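A single chain, nothing else alongside it, follows as structure tokens in the form predicted alone.
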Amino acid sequence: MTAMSIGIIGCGNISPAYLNYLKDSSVVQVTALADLLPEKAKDRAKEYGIERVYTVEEMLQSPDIDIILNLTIPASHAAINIAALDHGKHVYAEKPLSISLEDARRTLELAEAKQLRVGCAPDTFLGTGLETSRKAIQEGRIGRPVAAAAFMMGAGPEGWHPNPDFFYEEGGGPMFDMGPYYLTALVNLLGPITRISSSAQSLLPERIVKSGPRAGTRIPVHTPTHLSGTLDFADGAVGTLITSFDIPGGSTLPRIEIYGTEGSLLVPDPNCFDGEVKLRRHDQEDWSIVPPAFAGRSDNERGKGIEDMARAILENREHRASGKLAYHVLEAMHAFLASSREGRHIHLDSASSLQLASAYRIADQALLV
């Protein structure tokens, strides 16, 4: 299989995770780096032995790059995605696909017109933790899923990130930062979301940077920092999701639990690729550990999504961490904001176009075939 060439735009905090995983890939090869701050790209290239360092425009113009891996900040995702497609390159972006739904739609429409691929993080649902959970549901081990609960409860990133400003701008907050992991996992397990109702708030008007050279700096908050909502899934299950940057004391609530007619499933942290999966059926007194569906490489496998996309291009099949899935998750995140703002249920238009059934229905369909 011929390896596809990747050019990375954005050499910030997340880039080492991708570079560490992709350096061993036989499907893709990172051949060039670019960043708005050239020194950052040069330092990263030296660290990982990558010969070519480009400006962003040089990267887009290069005939030797097949896929752009967009690791810029969320506010730049749409512009880089669209520019990559305009230059005839496939693109895979960090989450979210864009900040606005309009830019996300434009991205997908352009990709379809040019017959190019769009992929998007998170790809943690391809790891052994969430795939083991999916397999357990497929096998009917908890019966038909009827409900789910998911919680991302903690303090804000100002406690550890040296420049946390963008977390509190439009397109930030706990929903746009961590929501993609939880929503992608839930959709992968339970199928598309049809309707959302929620409440969102921001009680603190500013945050204080607590680490790095800017420690003590006050930053304004322009987005909700605590969101709580109810999700209706196409197959009938009802979910609860809370994301919050307002819990400095921590929480003991589970990451994700799926409840079925025959038992319950404890799903590991969707921000990780591995993790222990536990199951308890109605006739059991204790939780049991579900054997992993396969042996994962490590907790850090960021890059599985773009690797799968490259392999799918070469094999002429659909890839799993797709632009359509990312758009559905983006619409869900916007629905959390709109429902609270407008005081009503928000129906998701993308539910009908997303060709993804719940894991339970996948099993049903396999049996019918």
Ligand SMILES: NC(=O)c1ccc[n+]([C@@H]2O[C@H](COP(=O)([O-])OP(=O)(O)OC[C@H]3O[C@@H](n4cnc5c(N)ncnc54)[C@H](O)[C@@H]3O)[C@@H](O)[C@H]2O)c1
Second form
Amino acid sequence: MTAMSIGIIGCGNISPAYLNYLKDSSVVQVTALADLLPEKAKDRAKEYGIERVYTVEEMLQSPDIDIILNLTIPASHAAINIAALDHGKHVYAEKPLSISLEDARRTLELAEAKQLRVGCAPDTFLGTGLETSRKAIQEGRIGRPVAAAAFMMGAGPEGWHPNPDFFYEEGGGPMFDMGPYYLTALVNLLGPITRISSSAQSLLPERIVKSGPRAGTRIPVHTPTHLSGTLDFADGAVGTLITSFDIPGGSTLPRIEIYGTEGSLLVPDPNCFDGEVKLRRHDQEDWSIVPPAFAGRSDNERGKGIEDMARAILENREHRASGKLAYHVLEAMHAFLASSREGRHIHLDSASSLQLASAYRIADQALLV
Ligand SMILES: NC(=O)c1ccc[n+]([C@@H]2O[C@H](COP(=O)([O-])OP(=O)(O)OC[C@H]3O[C@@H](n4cnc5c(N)ncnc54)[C@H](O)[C@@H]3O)[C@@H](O)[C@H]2O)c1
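Next block: the form predicted in complex with the named molecule, after the form predicted alone:
Complete assembly follows, chain above in first position.
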């Protein structure tokens, strides 16, 4: 199989995870790096033995780059995605696809018009933890899903991220930062979401950077930091989701549980690729471990989604971490904000057009490994 050439734009915190995973791929090869701050691209290129360091414009103009991997901050996602497509390149972006729904729509329309692919993180739902969960549900092991509960109860990224400002801007907060993992997982397990209601708040007006050279710096908060809501799924299940950066004391709540007419499923952390899946049927005394659907890796497999997209291009099939899925998730995240602001349920327009994972077999994993 011919390797497709990837150029990465954005060489910050998350780029090593992708570079580590993709260096072993037979389908893609990272051939060039670019960053607004050239030193960051140079340093990363040296660390990973990548020959070419470009400006963003040089990267876009380069005729032998097939896919742009957009690892910039959320505020830059849309502009880079659209520029990549404009230059005839497929694009795979870190989450969220963009901040505004309008930009995301423009991105998907442009890709459609140019017959190019758009992919988007997260790809953790392609890992063994969430795929084992999906298989258990598809096999009917908990009966018909009736409800889901999902909790991301955190203290905020200023504890570990050296430049956490973007997490507190529009397009950040626990919903736009962590919501994609939870919502993508829930949509993959239960299907599209039709409507959402929520309450959202930010009680602390500023946060303090706690690590790196900027430790002690105060950052203003411009987005809700605690969001709590309900989700109606097209298939009838009702979900509860809380995402929060306001829980410094920690929590004992599970990450995700799915409840069915025959039993309950404990789903592992959707921010990870592996993790134990547990199930308890109504007639069982205790929880039992569900055997993994396939052998996973224990390291960070960020890169699986773009690798699947490249393989899908070569095989002329749909890819799984798709722009359409990311758009649905983005619409859901906006619905959390709008519902709280407007005091009403928000209906999701993208629910009806989302062709989803139920169309895929778990065996497709063989294509991804
Ligand atoms: N840090 C993590 O653990 C993590 C995990 C998963 C996903 N993500 C996502 O990855 C993305 C990047 O996060 P990060 O933590 O690596 O951020 P970061 O701030 O560490 O790095 C972003 C890099 O992009 C560059 N950049 C910004 N705008 C640019 C532009 N217009 N053109 C070229 N370069 C540009 C910056 O100079 C910086 O080097 C975000 O969308 C984030 O949500 C991060």
